[in-house]
Structures are given as structure tokens and as C-alpha cells.
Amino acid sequence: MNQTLETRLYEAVSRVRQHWRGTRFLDGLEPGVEGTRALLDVARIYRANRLEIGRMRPLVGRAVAGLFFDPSLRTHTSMEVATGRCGAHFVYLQGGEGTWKMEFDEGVVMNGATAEHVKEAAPVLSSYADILAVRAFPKADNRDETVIRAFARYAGAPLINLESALAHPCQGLADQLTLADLGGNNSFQGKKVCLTWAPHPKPLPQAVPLSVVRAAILGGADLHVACPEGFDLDAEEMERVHGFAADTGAKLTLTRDQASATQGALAVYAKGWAATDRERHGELAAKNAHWTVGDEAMKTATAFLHCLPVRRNVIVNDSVLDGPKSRVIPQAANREPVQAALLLSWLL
């Protein structure tokens, strides 16, 4: 075991705990500015030394239960790999199919399809696993956080949100790491970052774009959010980040002008999300098909980002996604180290 690496890891984790003693990572704002910076330092140590950390197995004997009510490729794989490399055991549970169908409502008479209530499921899983990680985003109601909120209420173990209706905090943490890599000197403070709406045939939740906003504000970016009329981000959630802007020096500009938002940006982050009037989403998305990110939008920008999966030639053209400015693969790779940082900071 490399004592120097072990010492660095423990010291970095100690700095996280100096600033954040929470047991819920639900929207990414919980660690605050300094706690987030400390988490990213742990992630960088893990990223640079993950094979050696894998040999150290610092979390041997620990267990993480991942409960997935919705499909996943990057989130599931990166979490399971991070858990395994740290020496802990990952239990994958597929909600509703690989487990009993679950009930979340209060006072319900369970004489239908559901056989398990979250009031029992969450504490039972907490008795087995040191950390619970839950992924559940809605099919209709864009503000429906029923599942993750119920687990947050009843879980005795620390809880990680692996995506809900309004937050994808691990993606946001990985985005901060990616932006800091692009900005140089582990920072993107003061750098222009563009989050642009792009057309998608489905009315997607706002989890990712809101997490991009939180990530950019926590990192002190000059953030420009561009979207057509009828696609504004959730006003209540946008208001919540303003307090952090005062702490980081971040700026926030909302615009209908994609060209001005992308011009000279360190990163252009494209993402589709639902129209405010969800019933008219298809019509409004088709009307704004020209918002697809192409070469002109990237002309003076440094890098293109997207959380993946991405619909080619709908969200972004092939020429951009396959071009030299695309950073979507290293961006996705950063999911593993930031999630490992969470596990280590809670369990080491």
C-alpha cells in the first residue's frame, strides 16, 4: 500500500468533512462551495491513482445498494465500477421488475399491484447497505420527486440521488470536474459557459439542465442560459442558486439568443428539456428545430458538452459531436471519480 497516496487520500477526505457532514446528496448543492471543491480534490486523486486505489481497497467490507426505477448506462456502470474499485460491494436492484412493485403514497390501501411500501423498503435496505443510491425520474409530472423524497425521509443510510425530476447531482459534479479541466488550474471561475436548449422529440425532465446551472454557479462561471420562448427553466429552482452566486462571483444571463450565448464560450453544453406547456412540446420543439447545435454555434467556443445519451443530428450535428471540440467522452468518464469521491468521503 502506498502510504503517501493513502495519506493524501485521507487528508483530502478530511477536508470534505470539515465543510460537509451531510448524509444526503440530492441536488448537488448540499456540500456548499467549499465542500464541493474538496470533493473535486478527492475525485482528482482517485482519477490519477484509481488502479492503485483499487489495489488498496480502502472501502473493503462496505456495501452500496443501487435501486434503479429507470434505465441507465453511464450512471449504473460508473457507480458500480467506482464502488468495486474502492473495494466495496455493489448491489444492483431494478425497481418494479427485479424487486417488488413499490408504493410511496401515505395512507394507501395496498390492495392493488404494489406489494412493498417505501416505509419498510428504505430502512430495510439501510440495514444492509452503508449507502443507498436511487434513480427515479418521472414520466409525466416535471416536478414529481416522490420517490427520492420518500427515500430521503425513510432511509437510515446516506442517500445519493442518481437522477430525479429536478436533479442529477452526480452528473453536475462530473460537469464541474470537466469544466475545471477545460478552464485550467482546476478552475473555471469567471469563464463563460453556455447552457443551450436543443430540440428533442420527448418532453424531458429538467434534472440535467438544472444540475448544469447549479454546477456552473458553484464553480463561479459566467453562465449564459439560452432557450426559446416557452422553454424557461423552473423559476423556483433557478432562484435557489442565487445565494451561491454571491459566494462564488458567478454571473447568470438568460437569453433567447443562442448565437450570443455560445460566442466565445469555454463550453457549449446542449440539452433538451420539456416545454412549459408539455402538451404542446412536440409542436414547439419542431418550431425551434434550428436550435440544433452545429458548426456555426461552435465556431468560437472551446468545447462541446452533453450528458449523453444524445440524439445525433437532433440535439447536435455529427460534425460537432465527432469533431475536435467534442469532450463528451472525457465528460462521461468523469462520472466514476466524482462518485468514488462521494463514497470515500462518506465511508473512508
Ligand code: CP
The other form holds:
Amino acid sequence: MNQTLETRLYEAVSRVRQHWRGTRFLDGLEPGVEGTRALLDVARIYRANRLEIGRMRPLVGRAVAGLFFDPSLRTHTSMEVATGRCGAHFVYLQGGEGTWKMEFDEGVVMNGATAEHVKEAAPVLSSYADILAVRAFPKADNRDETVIRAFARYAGAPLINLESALAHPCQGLADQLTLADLGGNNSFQGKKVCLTWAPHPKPLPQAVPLSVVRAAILGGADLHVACPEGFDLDAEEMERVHGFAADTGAKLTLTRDQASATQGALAVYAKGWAATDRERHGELAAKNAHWTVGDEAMKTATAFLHCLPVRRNVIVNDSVLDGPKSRVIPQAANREPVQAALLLSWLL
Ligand code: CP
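Shown: the form predicted alone; wanted: the form predicted in complex with ligand CP:
All chains and molecules follow, beginning with the one already shown.
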């Protein structure tokens, strides 16, 4: 066993614990500014030594249960690989198909399609696994957090949100790592970051854009959020995250002008999200089809980011995505180390 690496890992994890004793990672703000910095340090150690950590198997004997109510390529694979490399066992569960159809409402007479209540499912899974990780997009409206909130209430084990209606915190943590890689010296404090709405045929939830905002504010960015009229981000969530700006020196500019937002940015992060009036989403997305990120928008920017999967020539043109400024692959790769950092910080 590599004693130096083991010591560094323990020291980095103990710094996380100095700042964050929580067992819920639901919107990504829970570790706070210092706890997040410490988590990113653990992620960097893991990233630089993942094969050695794979040999060390520091979490052998532990188990993580991942319950997915929606499809995933990156989140599932990166969670399972991170868990395995740390030496723990990962159980993949497909919500509603490979498991019993689950009930979340209180006081329901369960004589219909649902066969198991979350009140039993969450504590039962917690009795087997040391960490639960749940992905559940909204089933009804854009603020529906029924599934992840129910697991947060009834799970005895630490809980990771793998994307809900309003948050994709692991994506946000990976995005901070990517932005810090781009910024140099492990920081993007004071650097201009642009989050731009881009057209998408579906009225997608705001989980990713809100997590980008949280990531940028936690990292102290000069954040410019550009979107057309009718696509403003959730005011309550924006207000809540803005509270962290005083601690990090972050600045927030909201604009309808994509060109000014992208001008000179360290990163242009594109994402589609639903119109506030969902009924008019198709009409408004079509009206703003010119918001697709192309070469002109990237002219003075350093890097292009997107959480993936991405619709080519709808969100972003091929020339950008296939060009030298695209950093979407290393951005996706950063999912594994940040999730490993969470596992190590809770279980080491
Ligand atoms: N970015 C992301 O969460 O990708 P998946 O939906 O494939 O997991």
C-alpha cells in the first residue's frame, strides 16, 4: 500500500469533514464554500492516482445503491466506476421497472399500480447500502422534487441526488473542477463564465442550469447568464444561491444579450431549459432558434462546456463541438473523481 497517498487521502478527507458533517448532497450547496473546496481537493488526488487507489481499494466492504428512475449514460457509469475503483460494491436499481413501482404520496390506499411505499423502500435500502444515490427527474411540474425529498426524509443512509427537478449537484461539482482546470491554479475566482440558454425541442427541467449557477457562485466567478424573454431561471433558487456570493466574491449578471455574455468568457456553458410557460415552449424555442451556439459566439471565448447528452446543431453547432475549444469530454470525465470524493469523504 502507498503510505504517502493513503496519508494524503486521509488528510484531504478530514479537511472535508472539518467543514461538512452532513449526510445529504441534494442541491450541492450543503458542503458550503470551504467544504466544496476540500471536496475538490479530494477529487484531484483521486484523479491523479485513480489506478493506485483502485489497487488500494480504500472502501472495501462498503456498498452503494444507485436507484435510477430515468435513463443515464454518464451518471450511472461514473458512479459505478468510482464505487468500484474505491473497492466498494455498487448495486444498480432501475426504479419502477427493475424494482417495484413505488408510491410517494402519504395516506394512499395502495390498490392501484404502486406496490411499495418509499417509507419502506428507503430504510430497507439503507440497511444494505452505506450510501444511497437516486436519480429522478420531475414527473409533474418543474418544481416537483417528490422523489428525492421522500428519500431524504426516510433514508437512514447518506444520500446523493443524481439529478432531480432543480438540482444536478454531482454535475455542478464536476463543472467546478472543470472550470478550475480551465482557470489555472485550481481556481476560476473572478473569471468570466457564461451560461447561455440554447434551443431544445423539449421543455427540460432547470436542474443543470441551476447547478451551473450554484457551481459558478461557489467558485467566485463573474457569472453572466443569458436567456431570451420567457426563459428566466427559478427566482427563488437564484436568490438562495446568491447568498453565497458575498463569501466567494462572485458576481452575477442576467442578460438577454448572448453576444455580450459570451464575449471574452473563460467558458461558454450552453444548456436548454423549459420556457416558464411550458405550453408555449415549442413556439418560444423556435422563435429563439438563433441562440444555437456557433463559431461567432465562441470567437473570443476560451472553452465550450455542456453537461451532455447534447443535441448537435440544435444546442451547439458541429464546428464548435468538434473544434479545439470544446471541453465536453474532460468535463464528463470529471464526474468520476468528484463522485469518488463524496464516497471517500463519507466512508473512508
Ligand atoms: N450529464 C449527465 O448527467 O449525463 P447522463 O444523463 O447521461 O447521466
